[in-house]
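Here you get one chain, nothing else, as structure tokens; it is the form predicted alone.
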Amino acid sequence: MTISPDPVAGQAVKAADRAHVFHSWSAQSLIDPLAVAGAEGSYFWDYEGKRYLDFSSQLVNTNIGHQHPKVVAAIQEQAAKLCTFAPAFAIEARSEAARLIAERTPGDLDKIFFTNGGAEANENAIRMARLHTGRQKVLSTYRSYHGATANAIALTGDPRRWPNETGVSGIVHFWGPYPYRSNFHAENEAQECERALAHLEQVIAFEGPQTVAAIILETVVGTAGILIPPAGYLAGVREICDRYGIVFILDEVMAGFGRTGEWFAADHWGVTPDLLTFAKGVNSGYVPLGGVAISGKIAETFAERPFPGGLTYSGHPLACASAVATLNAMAEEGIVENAKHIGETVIGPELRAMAERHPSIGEVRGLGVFWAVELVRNRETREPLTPYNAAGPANAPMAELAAECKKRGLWPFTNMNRFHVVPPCNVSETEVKEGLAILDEVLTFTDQHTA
């Protein structure tokens, strides 16, 4: 990669951003966005010529890294052929993208409804479930994120829900399994699974099973902690849904398309939902795309009954062409297998070794290239390094950790008291070791806050 510093251009980009761009999830006067000049593979760089190893995959979506040449070429070729066309028509790129996705989804999830992203995918999955069952309530966990549109943010369990909540959404939250911080006083994973399922059954009983349309879970909880479900949990939820006629939705927006070392995280546990939502890794976000993979029984509901939903850009040709190229590249280059290998042989062992050296590491957990390092002040009490949803001075230790990473050329993904290790799925062993060496170095700063 060739990096040519151009500070003057960078200043102009930054000035225009600060004058006109309104940034998401931000207090506008308190942020200082980095002006990015370019990116390639697992790296990006600024106009000063400083290069960063992307351990965030941006928003955990650039699964095939930046500027993959096969995907860039596919977008260019599609643009020359047909830039856009309405969803009501059969378009080659759209049909092929749907076929390739359906080929990889578990079970009979063979129909694909395209959206522009993950939030819209969850919105439409909820709509399908409510119409299919004739019920209104939807259950989701507190530790979750499902998107920022109306129903999706109501489904979300994390604090981003609070300022957006209407209180009349028909959404009910419950506790999912989290062995390290068990809400069920469990002593092991088997007990955590058993008690979490019993809790869910109780919530359903008190809400009225006949009123519950769907249960939605992130197969592996993403931003809210990279929480791996204990063995038997997803199968247990599947059984509960079958028993009460509830639609089971798995949100694979972040976990899907190789992130966990399988095409879909559900493949780890052999569980098939009724609806599966996706986005992000389907085309690494090169052009906005998401969707819902739909089971036969739910698709049948709309065989002669119109589905009352749609989007102008559903199945956009440029987005679908990028998905086709992405899925083919992932298969040809063994990218899913690489993610699994990197997780098992590099990230997992290295992080566990770090935990032996750093008293601020409470727990390490993950699959593939989807890992969390949970930071604590005290290993015995498991007191988090920073309080839940901390901001300002209370979040100083995590802010310092992120700043020190950036100084050393590592772009981190931090959330609350966690550092997430989420590089691209095609990251190399050398690149991962480079990033983990930086993390090992900066964790000495968090160690200073331990008792």
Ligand SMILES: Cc1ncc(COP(=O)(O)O)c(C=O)c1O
Second form
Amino acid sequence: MTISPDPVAGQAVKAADRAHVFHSWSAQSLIDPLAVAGAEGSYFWDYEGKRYLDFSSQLVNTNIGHQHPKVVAAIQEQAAKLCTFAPAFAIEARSEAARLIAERTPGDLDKIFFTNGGAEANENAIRMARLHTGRQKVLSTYRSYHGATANAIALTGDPRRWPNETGVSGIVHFWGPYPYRSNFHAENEAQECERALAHLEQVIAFEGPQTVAAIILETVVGTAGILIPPAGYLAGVREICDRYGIVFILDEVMAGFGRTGEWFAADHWGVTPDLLTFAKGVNSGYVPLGGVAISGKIAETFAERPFPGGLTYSGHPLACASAVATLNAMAEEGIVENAKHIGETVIGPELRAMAERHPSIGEVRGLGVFWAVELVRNRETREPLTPYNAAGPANAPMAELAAECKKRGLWPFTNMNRFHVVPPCNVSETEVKEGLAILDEVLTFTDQHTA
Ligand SMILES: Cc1ncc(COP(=O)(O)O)c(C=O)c1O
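The form predicted in complex with the ligand is what I need now, so please give it after the form predicted alone.
The next block holds the full complex; its first chain is the one shown before.
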């Protein structure tokens, strides 16, 4: 890893950014984007030469770390061979990527529709579900994020939905399981599972089962809290869907491709949805790519009848070549197994030990390299460290936590009152320990906000 500081170049990058780049999700004049000079593996660095351990995997997408040499080479080779070609043709990289993905997805999810990212994957999944069933409504959970396009943001439960709502989406929200803050006054996971399923059935009954096209869930809820479904919940939703002829969609955009220590999070519970959406880890985001894995039954709907959807860049050769190289490298290098091992032997035990030392930790939960540290003001009452959707002074304890991590060279992922530990799936034990030691130190600041 050669880092050659060049502050002058950094200033030019920053100046052009501030003059011309319009950033996602931001009040443009209130942000201060870091100018990044380079990245390798689990680290990246700025033009001053300061290095950061990437505990965010960017937006939880660089599952194989930065600049994986096999994937970089595959993109270069594909660029020399065939940069781009329309979706209507059969292209080697596209065929092979689809084959490798279908081989890994559960059950009979054997046909792949490619998109440029996760939101478009969810858009197309609900389009398929609506056409397959002839019904309109889609059910999703309040604690969720499904993307920023029109339907995907309407499916989303988190506050990013509010300014985007049209009020005519046909989307209905319900509560998924969350044992630590149970909406059902459950005292254990089994109760939470049973009551969450009863609640879902009631929502379906009152909406009219014959009007519901699909239920979409993040297999493990990501940004909204790394919520692991209790045993039996996903199987219960599968059974409800089968009973009412509802399409079951699992959004594995964040949880898929190794993040939870299995190829797909659904593999932990042996559940097969009718449609599975993916993006991010499929090629670590080296080139934009997402898609929908489609069951035989839904593929059959479009065997004689045209599917009314498409994208100029569906199955883009550079993106597909990078997916082929990523999936092969993940298998060759045991990257999914590494994620599982790191979660079981390092992240889990160390976070649980930290919870003993830090009164601000309410709960730690996770699988693989997908962990949340939920921060509270009071362990007894479970009052969150910051209120739901806090901004400005109300969010100060979380802003301080993030700033203190960055000062110490750790790039954090925080959301509301949570710190997410989401390094690359091929992170080493030493790297994880380095990051957790910084978190341990910084949590002493957070502890001061507890009562
Ligand atoms: C679970 C989930 N679904 C969908 C999306 C949207 O993906 P994209 O940003 O690629 O459109 C995300 C992005 O974070 C996600 O986490």
